[in-house]
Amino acid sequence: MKGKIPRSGDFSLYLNRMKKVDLEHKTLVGMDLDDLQSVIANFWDKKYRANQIFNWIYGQKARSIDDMDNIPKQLREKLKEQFILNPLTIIDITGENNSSTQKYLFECNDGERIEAVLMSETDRTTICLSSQVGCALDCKFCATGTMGIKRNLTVGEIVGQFLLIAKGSNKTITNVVFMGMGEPLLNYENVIKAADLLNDNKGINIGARHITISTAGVIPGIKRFAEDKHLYRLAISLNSSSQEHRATIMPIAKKYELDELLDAAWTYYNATKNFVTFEYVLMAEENDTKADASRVIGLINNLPCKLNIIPYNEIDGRFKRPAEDRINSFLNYFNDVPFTVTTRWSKGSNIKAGCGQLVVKKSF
């Protein structure tokens, strides 16, 4: 199934489409302590049990259920009867251990795949996040949008992606995006779940500032994440200076216009203070002429952000990076404006892992 968003009505119908999650199991990852403590109390065990077993799958990233050596055994097997600890089996890893980014192929129990990418610069070392099997967008210059949607992933399913990178890992993760394949705000109450648990002091304890949610524009969940007052970091993929142009390569924005996506940013900022981070791609004679950045400077205008700009990794289309004199005029234009503006030079393009480069072809 290739399945595309509804052009009219709520996203109700779009999630309907999709296949639902069937495991025989429920697993332990992408449980909060509440869950936890629920399990134990059908259990008739005592209720310090969840924080121990809360800090073995989050604190100490178990590798499996037996490792909970100070859980009884008796309770360990209780356990293993009715739950698997984390949904995900990593297939395979591009990229050596000691390079500054490596691509991670997983496999979820009901067979399908997902990509997430780990990369370090300096003292930052970042987790690019899935979450979906697919995306229903179809953006034209992202290789994700090739596949489809399938489904959308399991709280699990998305943390399992974080604790198996991180548990194999020599690097320490200061940052997480939601950049991986799919789009986060189409799976909203399982992305902020996830979050939550990255963000939780008693377990992985990433800051909340540390955290970015990306949407290629979205705007109810926009809305409803600025209502929310969610202290994560908020991106906007624009990619293009004019509702015209926009829609060609981002078939959301007929659904969703770019001055309505405007007024989102603002209706964010306003209830957060928050400063939202915009993403522009850069292509080859599609968004990088002068006039382009003019329209882009007039759209944001006085609206506090960050503008990340972001020279295109090329995936085999029609779509090209700019050269790199185009690149530099480009950003020359910048060089006034009243917002921060920093450019991005993707890593991992050359073993497929660079922004928009997240697709497996296997399963499709």
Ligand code: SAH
The other form holds:
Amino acid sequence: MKGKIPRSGDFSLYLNRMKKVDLEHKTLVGMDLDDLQSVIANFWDKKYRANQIFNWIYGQKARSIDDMDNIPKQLREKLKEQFILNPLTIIDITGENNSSTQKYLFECNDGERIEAVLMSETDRTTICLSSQVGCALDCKFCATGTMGIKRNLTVGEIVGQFLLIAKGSNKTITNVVFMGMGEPLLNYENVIKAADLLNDNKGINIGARHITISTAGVIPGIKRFAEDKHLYRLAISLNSSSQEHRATIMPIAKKYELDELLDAAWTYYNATKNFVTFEYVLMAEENDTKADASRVIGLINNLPCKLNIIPYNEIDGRFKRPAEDRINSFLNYFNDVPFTVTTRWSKGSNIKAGCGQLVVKKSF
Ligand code: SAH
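Okay, that's the form predicted alone, but what's the structure of the form predicted together with the named molecule?
Below, the chain from earlier opens the complete complex, with every other chain and molecule after it.
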């Protein structure tokens, strides 16, 4: 079993067995105000220095500790002895500066590599963040699944992606989606702490409703999210309307079955009164018939939600995007439904930055 990714079964156990890398205590990015206050208290310095440093990290998006020019040099030197600012380095950017999509490749302190995507539309600019190095879930249609899981990202590595991209962009970032590499709800605590830092109005200040956490259907995580009554948006990757078929393309569905997933979505709605977004990746001759559409409508029943249909971004595998007329007829089956249906013609598929195309090959 050692080194093998489970096809089904207890993923949380598997994650606990993974290599634990302690990068967090050396990194300022990822610390909240309380953490910074402890750092400052250890140096016997004035408490307000923590607020100044917080502002430098998240408000100004400082590139180095030396940028913090209202912090006395002596304190900066002490900080530099014990901490680095951001645990990530930008290795590569694909896509032109003024194009609608750019893909960023980052290296972590331990040499692992991850990707994130910047997407601009007229009224919004979104950063798509990774939550893990690789992914354990092995969804058959997703490129990230082919990497297997390496480890969870730290809070600093999650927020670090945002800060480096936002600092280098001349656009104001309006939205964040946890739809990059990994399963966010299998890295629950770090993802939520990162979302809290992204949301903090004294720092980065992205509205909670502009932060979306997307799950392949990790039911305990959805229930915890509901109990914690987070205001962040929840998206569930449905992708199929029958338990049998779903389990063939998303092995996690063997453990967390479709009817229980719908129950969890109801629990979430009842606890928060927030609409969940169901994502449905549309794949030719896989899940694109009228019968599929009817089953989706039946499953959703009267749950207040949105449905987001994502025409498949092809990777080198057996799945294909349906022809455009086929996609349009699938959308038409939803003409009279009581919930909102949107289509996401994924950005960046030409530079392999679309949903499910993120993968880091070990060629370095
Ligand atoms: N693990 C999380 C988040 C990462 S995937 C989840 O499953 O939700 C983000 C979204 O991209 C999911 O809805 C997933 O179903 C979709 N996706 C995966 N591979 C895709 C591909 N090749 N084309 C289009 N969407 C894809």
